[in-house]
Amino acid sequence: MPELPEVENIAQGLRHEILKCGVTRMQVIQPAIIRFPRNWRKITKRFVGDNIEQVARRAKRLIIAFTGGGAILIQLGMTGKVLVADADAPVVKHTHVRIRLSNGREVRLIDPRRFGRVWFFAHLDSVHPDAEMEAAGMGRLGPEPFDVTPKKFREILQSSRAVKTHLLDQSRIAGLGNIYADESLFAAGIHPATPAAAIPPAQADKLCRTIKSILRRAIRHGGTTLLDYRNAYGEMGRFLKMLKVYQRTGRPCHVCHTPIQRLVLGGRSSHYCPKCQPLFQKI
């Protein structure tokens, strides 16, 4: 699923190319991705008409604001794109939702497994939504990465379950997933089972400091193409290259030359050294 370098690099795109544009059709092909309202065809054609006011990202998710008050949010599946094409290109298969432009340009969003997901909200504040989104029933985000403070990052760590597991607890820091929750994890120095509540505070700044930069990194350099990511252009990231541990299992650690490892946290996997990353026990 694409995490927050990803849908970031989504929003920016579709800032150059959609913003103040007016929306003069919106067409849902496949109504099983809509999650909410029940009412969304009365919701969708509000916003013919309106302009579109804002692009933003809250977490791994992609607001559509328009100038009527009202929003599209997307949450893209593990094979979830959203595209910009000519109004008049060929529609590809697995094309849910189309949302033609006035500069005959069209927003297109293509799910060929149809994890992803879509909300229509009348009213969304797309700088502070997260009221109505825990409201459509989405659960409580925590802060962005970026507008963390070393202090309030060691309060969030403030538990005994294993850091790679609580950074990706969406209520506690919101937007890491598996690749990044690696790579900061490595750069850090910390290993992925850890208790969160046993890093000492100068690792926990560190931390704190690392998740950042390489969110930062990977944002610059388009995020991470695995299979199935591309951007608003249909372009591949180019942050696959540069990834120390994540899915380098067997491969020599980039530092110290030691295999890569996996362990299973919490049901997910996690990449590390097992010489660069000592486990801290002691809370």
Given for the second form:
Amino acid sequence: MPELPEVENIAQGLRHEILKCGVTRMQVIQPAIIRFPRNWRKITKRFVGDNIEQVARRAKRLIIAFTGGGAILIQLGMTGKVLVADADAPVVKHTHVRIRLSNGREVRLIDPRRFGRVWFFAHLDSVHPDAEMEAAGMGRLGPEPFDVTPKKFREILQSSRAVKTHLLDQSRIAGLGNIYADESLFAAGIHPATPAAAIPPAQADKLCRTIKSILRRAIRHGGTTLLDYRNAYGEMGRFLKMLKVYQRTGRPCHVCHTPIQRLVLGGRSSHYCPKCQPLFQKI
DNA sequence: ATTTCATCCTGGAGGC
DNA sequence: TGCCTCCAGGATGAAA
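If the one shown is the form predicted alone, what is the structure of the form predicted in complex with the DNA?
Okay, now the whole complex, with that chain kicking things off.
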């Protein structure tokens, strides 16, 4: 699903396609996905006439900023897609927002499962989170994985919960989802059920490194398409075939040929190699 | 304060 | 083929 690498790829695609373009209309088809503000109808009108000044990513969220100082924040959820299409191209089912551009194209937010959310900001202050940012929970996000030093990471791991569950907690470290959490733990040789605080320092440092390297590789390969994910051009990610454990239950480990196992932690399936990923115990 | 858990939602998969 | 049930899971907000 759209985790950090997928959102980064969408952001890169959007930068090529829509930067500097003028907004001619902003249309909300499915109001249920708009989380902020309540009177979003007024806000959307204010963007008309602005140009798209910046496309940014924070964790798994996408930010499209306008020259008028406003911005739209998009959280893709499970099945959200952001596509650039010709404005007169057929509109598929579950298209919730359309941002018409001056060049005859448009940005479309498509999300069958509707776990995605959208916030409109009249003014975006990127330095000091204001009330609007707070409404979107941006202040509760943990650091970007690439900004986390080994020392900081060892602090993050001070918790009794399973490390897998902990890595998915966006308030601790922001951007990992189920796929890359499992893959990072495999690369670091750590059992997903290991209590976070029980991980020895050397393994913690290794996990800190593997998280970054897995994310970087996934970004380079266009992210992972299991089913729904598409980049801004509608293309699938190519990282699926590089997955070592995720959704490979029962199939042989690439390293030792032991069957990959599946375990439910915090209500999420975790995939791991029982031989390559020892369970560290004791606090 | 921290952590767990049900909930949102649709489409795809598997059973019969 | 068609119906039914189950399942996937990111983030949230309530509950423990």
